[in-house]
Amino acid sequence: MRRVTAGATWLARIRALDLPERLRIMNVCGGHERSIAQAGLRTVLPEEIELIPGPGCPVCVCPEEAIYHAIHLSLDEGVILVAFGDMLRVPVNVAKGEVRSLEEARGLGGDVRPIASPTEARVIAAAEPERTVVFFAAGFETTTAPVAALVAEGLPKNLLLLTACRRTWPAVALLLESGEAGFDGLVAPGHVATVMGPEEWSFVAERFCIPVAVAGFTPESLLAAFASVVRQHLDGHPHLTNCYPEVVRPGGNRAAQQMLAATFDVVDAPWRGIGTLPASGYRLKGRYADHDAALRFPAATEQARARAGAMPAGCGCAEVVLGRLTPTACALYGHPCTPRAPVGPCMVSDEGACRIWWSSGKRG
């Protein structure tokens, strides 16, 4: 007898519902978007349901100014610059012929090293005690928590942090407060909810009357979240549902939250191509000022860079991040912007919507 999978069951339940003519569901996680693409969920869901990739890629929203600063440190200050691998290929806005990425800086002699874990930064600093090591840390809450642990455990004297860490929910709040959210339901990020607690996303339903469900990364968990969001929409009773209960617990990870609070202040912070969002960033607390690379090595003057902070001409990455433009609708998608030669940040990271769509075979 043929075994019916949980995914097939959830899909059948969704198809059995009396769907509206159009229902737009946004996901807020690059991992979700990757799972959706790999499992081909857009091809099996009813055509009335539109899945929209949202602001779930920390590499994509990392301030261009911070990347430019990191390039400057690697080439002009003689530091060892370490960063998560995706950050090395993100381009900045400079004149033709100038260094536009950390990867190019490394090619010109900058000591730039990719790492996969914050602890690798400590190992490198310990092995090179006579040199200054700068850890360029970018990421959302799930990445920032291990960085906070690294700081709390004690940093070697020669290890500094250049931080571009962000909180996830303020970008969704920006969309909702704009009055032009562009979605009817939200699938919230499971890993962020694991750290910060699912309750962080209750404002979506309580303040804006939009259904919301936390999901994991399997097709089954995502389909369960889609079914919940659709049912809430049809019932007219938006609320928060946890469809990742095996990992996400009420209140989240208290120890991780305490570590974040002990090492970082929450501040207003810039998002690339979007602007400054209130209470959306993390900055090292004053007690760690000796390890703050931004204080030790002030950024090069931005007045000399007319295009500082912006996306490249014609690049739609900011609109893609906000769910207002599909990757294939960007004028640069596929030509000239490809994973081999990215123009914008969304084509760089494995969590960027453009890179995910390209990798899944969408060519236009």
The other form holds:
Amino acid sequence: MRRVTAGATWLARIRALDLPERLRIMNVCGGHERSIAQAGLRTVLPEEIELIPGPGCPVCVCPEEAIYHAIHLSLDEGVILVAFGDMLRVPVNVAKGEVRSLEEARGLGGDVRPIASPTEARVIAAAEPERTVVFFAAGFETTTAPVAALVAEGLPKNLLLLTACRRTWPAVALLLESGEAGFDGLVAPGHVATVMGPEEWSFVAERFCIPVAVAGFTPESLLAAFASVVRQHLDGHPHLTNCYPEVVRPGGNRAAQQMLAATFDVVDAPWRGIGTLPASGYRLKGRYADHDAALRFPAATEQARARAGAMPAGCGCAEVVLGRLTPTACALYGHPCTPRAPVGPCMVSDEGACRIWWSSGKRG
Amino acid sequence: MCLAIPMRIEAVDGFNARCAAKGVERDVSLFLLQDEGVAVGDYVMVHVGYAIQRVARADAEASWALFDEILATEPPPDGGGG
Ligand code: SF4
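Got the form predicted on its own; any chance of the form predicted together with its partner chain too?
Next comes the full complex, this chain leading.
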């Protein structure tokens, strides 16, 4: 009840503000988009405020070549391929008749197993000591830190990593630097900030003069962040605020950051459909070369590299991820693209905007 | 996969904890909170099987309420019609 009241209060405060004609607020987290959609925040906010889902889905931008690589490892190298469940149905572009997802690879006899936690990869590796287990890990910082923890705890000899881990803020920097950011305020991702510290997001205000607030996942935390962004916009003094202080501490989780730094190098990395973004990816450090699936299976790697990194034909996921197209504006949304028969990764992943909009009942 | 949920620590064995939320129990690694000295009875935010931060009890309970709503409105996997 206390919470409901808090949400209503924030809403009343936002309504009382002298709103500009149009204020576009982007979020960059599938969890935020899900809360917004489930709580119906778009319908209760004044129409001047537009909520835009942005780059919040690591599975959606996972390079096609990495998925192709994982498919190949599971079918041709006899490994046990483990991945977060989301990853299994993400389609790659291949000629008709070729295997287009890890799920299809599994149907053809590939030993592909969905996991919910990196710790399960260790359990499977321990149970199958004679076999090579490859953990295909895609995720943003919040997911990459647990992968780093898995490595820091010591990897079993037969457990390798194939990673497509990405940092969130470089995608926002790309949008801001492009000159057409497409948003007037940003809600920064609460659990990324939990791990990396909220300070990572101050550049949005300081370098680009765009209001920014870290938000949690309850409607009232999101509404508090929207109110803060609107206020900053009206005052003309953008500065980072933290509307999720109960979990996001100054400096973040330092132990997690140390593990990330000890495990990965920060490198330029490809984002599917978008291109290579500077300093946006994590690559396993050289000292873990024995556990790097990309190095241990170079033949597969060469084939994987030959794949271009495009989205499926007609799929607007790249534009959806960048906040330049709303899911329902994609010509394929609902016809034929649905969670049951997804055309692009945004309709597959729980964090994909298309999937979230569809699940919350939006029909074109 | 992105959804992190707060859980209560029920038992601890080294870096491994048994945690509970709304009657569901899970094994959770405390490895990322090793400097925090978390103990039985504390609440932690759990993401992909790892505790990533402490949470106050009241905040944990508020998130559970939200989680209930999400589960109540979420169609089953592969659902959503079409
Ligand atoms: S509706 Fe389907 S095809 Fe269109 S952008 Fe979303 S996932 Fe891609």
